[in-house]
Amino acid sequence: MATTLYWAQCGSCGGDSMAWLCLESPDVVELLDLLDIEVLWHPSLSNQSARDHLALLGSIAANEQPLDILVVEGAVLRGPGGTGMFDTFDGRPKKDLIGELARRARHVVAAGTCASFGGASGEAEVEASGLQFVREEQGGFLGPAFRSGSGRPVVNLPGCPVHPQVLAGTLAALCQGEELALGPYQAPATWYGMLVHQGCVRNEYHEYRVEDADFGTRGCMFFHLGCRGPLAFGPCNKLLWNRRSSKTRVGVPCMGCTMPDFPRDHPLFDTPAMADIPLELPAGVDRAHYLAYKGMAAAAAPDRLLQRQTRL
């Protein structure tokens, strides 16, 4: 029997929706041929009439059409106050079909950082919420009790937008009935539980405290570029998109778009400083031991390094 998925999409630009469609070997197509996944709804693949498409989430609600695997995408708005009236489906609020719809579903993903931890929409101003996180702090639209048809909390796919490998993988996991272990924000720990920091091409660099102060050249971007590979989480320098870069690789510095902080409230390229060492620090790290550390590695540094030699 096929594998049933709705796809919701909430306050978002749909970017999500669009890496995903972007998906390679196997495409989309091919996926959901090799999953069995009956898409019974998707903003970007349906062609239901709006008449079909009620009486389609009619039959879910009144629990005749199973519901396997429901994607929301893009925050839950609830404002204003409390209402959910910014965004609205039918003439109702989204909020509360998204609640129906949860209820219903064996499982629940949260896709790309707005549906997981609220994200870009501005949670003050339209009252924008993940589905079980605002920002760090756990509880959002369902709350912190809220555990799907197959017992799990929500999955939460982080990434601005979510890298449609990692979609997939869960999809897959999910539909095969296999383990899938969760970190402390509720994100596979297969692909968030290393930091983007891990195979950066720029890693040396870094060691030996040669660093960036613009774009353009060879070296760190952590200590004045805003670089948060050190800090965030998720698969962008082990998945590469397009298979064949991320933003480190070209020399832009990681935004930590996984992370739930995301977006921060400082300019993206400007690293905070204190005595020229960043303010945030990896995790474990301790302040004193980095100043000493990395001021004893920037005397060590190779001249290779000095003069960028390496490539990229």
Second form
Amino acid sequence: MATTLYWAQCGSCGGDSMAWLCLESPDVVELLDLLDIEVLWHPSLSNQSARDHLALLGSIAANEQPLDILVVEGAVLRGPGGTGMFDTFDGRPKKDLIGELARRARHVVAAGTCASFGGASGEAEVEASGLQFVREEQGGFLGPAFRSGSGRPVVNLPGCPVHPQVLAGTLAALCQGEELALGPYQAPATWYGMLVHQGCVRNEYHEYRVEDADFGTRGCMFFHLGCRGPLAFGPCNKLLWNRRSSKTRVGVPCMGCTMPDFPRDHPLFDTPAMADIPLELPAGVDRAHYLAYKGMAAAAAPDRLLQRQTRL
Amino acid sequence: MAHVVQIGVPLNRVEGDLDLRVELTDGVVTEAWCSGTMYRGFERMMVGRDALDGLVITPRICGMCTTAHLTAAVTALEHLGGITPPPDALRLRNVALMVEDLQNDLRHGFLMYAGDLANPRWSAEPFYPEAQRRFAPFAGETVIEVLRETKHVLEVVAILGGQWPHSSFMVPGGVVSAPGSAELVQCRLLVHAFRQWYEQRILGCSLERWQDVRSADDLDAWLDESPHHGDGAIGFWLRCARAIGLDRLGAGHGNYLSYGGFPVPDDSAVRGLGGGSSFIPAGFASGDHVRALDEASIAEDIASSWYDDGPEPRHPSQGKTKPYATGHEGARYSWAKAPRYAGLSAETGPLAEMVMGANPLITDLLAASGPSALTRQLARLVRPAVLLPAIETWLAELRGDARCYERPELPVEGEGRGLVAAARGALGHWIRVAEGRLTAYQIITPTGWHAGPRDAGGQRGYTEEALIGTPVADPDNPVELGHVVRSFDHCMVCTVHLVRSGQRDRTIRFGLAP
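Having gone through the form predicted on its own, I am curious about the other one (the form predicted in complex with its partner chain); can you provide its structure?
Everything in the complex follows now, all chains and molecules, and the chain you saw is the first one.
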């Protein structure tokens, strides 16, 4: 029997859907076919009439139509004052619909940072919430104890947007009943147990602490330009984007868009630092050792890096 | 006695949220209300942030026009600082934004718009089986091809900017890196492959042949000239659209707005469509009378919107966005504001751009039968034929490792605006900076122009006006409304209301789980 999927959008830009359409090898249509997924509804693509969509929601609510996978894109907007009226569906708070669907679904997947942690929508005014987190704090819209029909918590796939291959791999694991080990923040370790830094083509510049403080050259962006590649978990430089590249490869600092505090409050193109050393060090690194190591590494930097001759 | 009903309609495939409510008199729309149902608070979130942060955060407003928001954000900062980026940086920005437009025009046209032709409403039409074969979601032949080709051409943006959607590769003074010659070759190959596919499968003829279609008569002759023309995706769509009368639906006010877009470098062989310094000319037109754009004539009215910004319409540089959340009652009915140009509701996007650029075919179609959903949608579907030659020329003019960034002096205080041509039309960012921090950020999107509500004078929003006169055969499946509303390429997902005789007769009951 086909696996049924309902895709819901809340406080979102639609970017996770747009990235999803860029899936390669297999593409979206091939993947749905391979996994025998029946898309009950996708807001950007489905062409059922209004009447049929309402009937579908009714039959899910009545437990007549099984819902295997609920994909949520976007933050749940709870404002103003907890009413949810900043985002309505059929005149009612959208959050109520999401809550109901989540309780009917066998698996719940948060596609993107907004659905996972609240993300770019902003917590203060619109009271944006991830499904089971608000930023770093566990709980979120569904509460810390929430488990979907399969017994799992929400599977978080952060990223702004989520990488389409990560979503595809997650759907494949859920459809095929494979174990999907979740790491910190309920994100699958397969893709989030690594750093954006891994595979960055500027790594040698980073290694020898050859830093840039301005755009347009080849040095490392961690020390001055706000790059969070050495801290941010995610496969951006392993899987690459659109088959081609990544932000750090072309010289856009990693903004840590997979992280629960994205977008952080500090100026995004600046690295908070003390005595010229970033306050946030690469994940798990001790400050004293890092100072010594980077001092020696900078002294050992070869001319070809200092003169930015090594190409990216 | 006239039979009057009100219905509310869930129109999805428009990216976002919108409630549409219409009044039908004897099966024809006699009144319409269009309300944005979501408030995300982006503008207020920007206040207090570093001036550059808009480059990261505003692209996240829209997953489809992400590069357009980045362009507007960087243009506003450069306007603030009086900064002119190197010519090759402009070429790279233009190429990336135009590639995003290619993506938009094809995905909207065949994933989000044409799917309605496969709606059971048209099952008695001879074209119906073929429409299903081509346009059915996740399965249609054209749908599958568009998915494949749009994602491939978007690789150009990834090569230049790292990823699509949501990069921040444009910065004041240029772009963050200069592609090498190998990367440029890749871009040219990707664009070439897209062009071939567009010519063979979508347009059904070469771009050069298409340029000779300069009038309504030419269009008829072109359709009949060769089976390739009539059976290409556009030819087939056009025949369907005429069969169901889309050329008689969705007129609107007949006002057109363009901020202009794609600055043409001085040393480029590309020529602006209106002969000016930007490829897409700026202007405002009422009917066929085109005037120069006067930026000071833009204002946002909030008489029908849930904001408490003060009684008078405000220019966006003076705008506020103060949510005033009441229920769904009274005169206010939308989270969208009502942008006006010199007090007038206006449409923007490909049709408006072609009015400004005096495109012969579109101008003739408008003169012959006035604006319609068909002409609006045709303008979007053939826009790639206008953009592709410019993309190719700019890529050919670029050399590897060119100078694409010059460190700017960004003032810590002042005002700036970024007015650009996004895929869906005129997009503006207005910013104010003090001590290096943003103190105001106001944005008017193309969808704001199209989907905004009534103003204080009672003038309908553009989509509301366009819906008047639309016949609806089956209020339970009002696909005709979708044909009109989606011709604006809204960035919204419309939601459901079904109201009759003032009473809602259908609700979905979701109790909380026991």
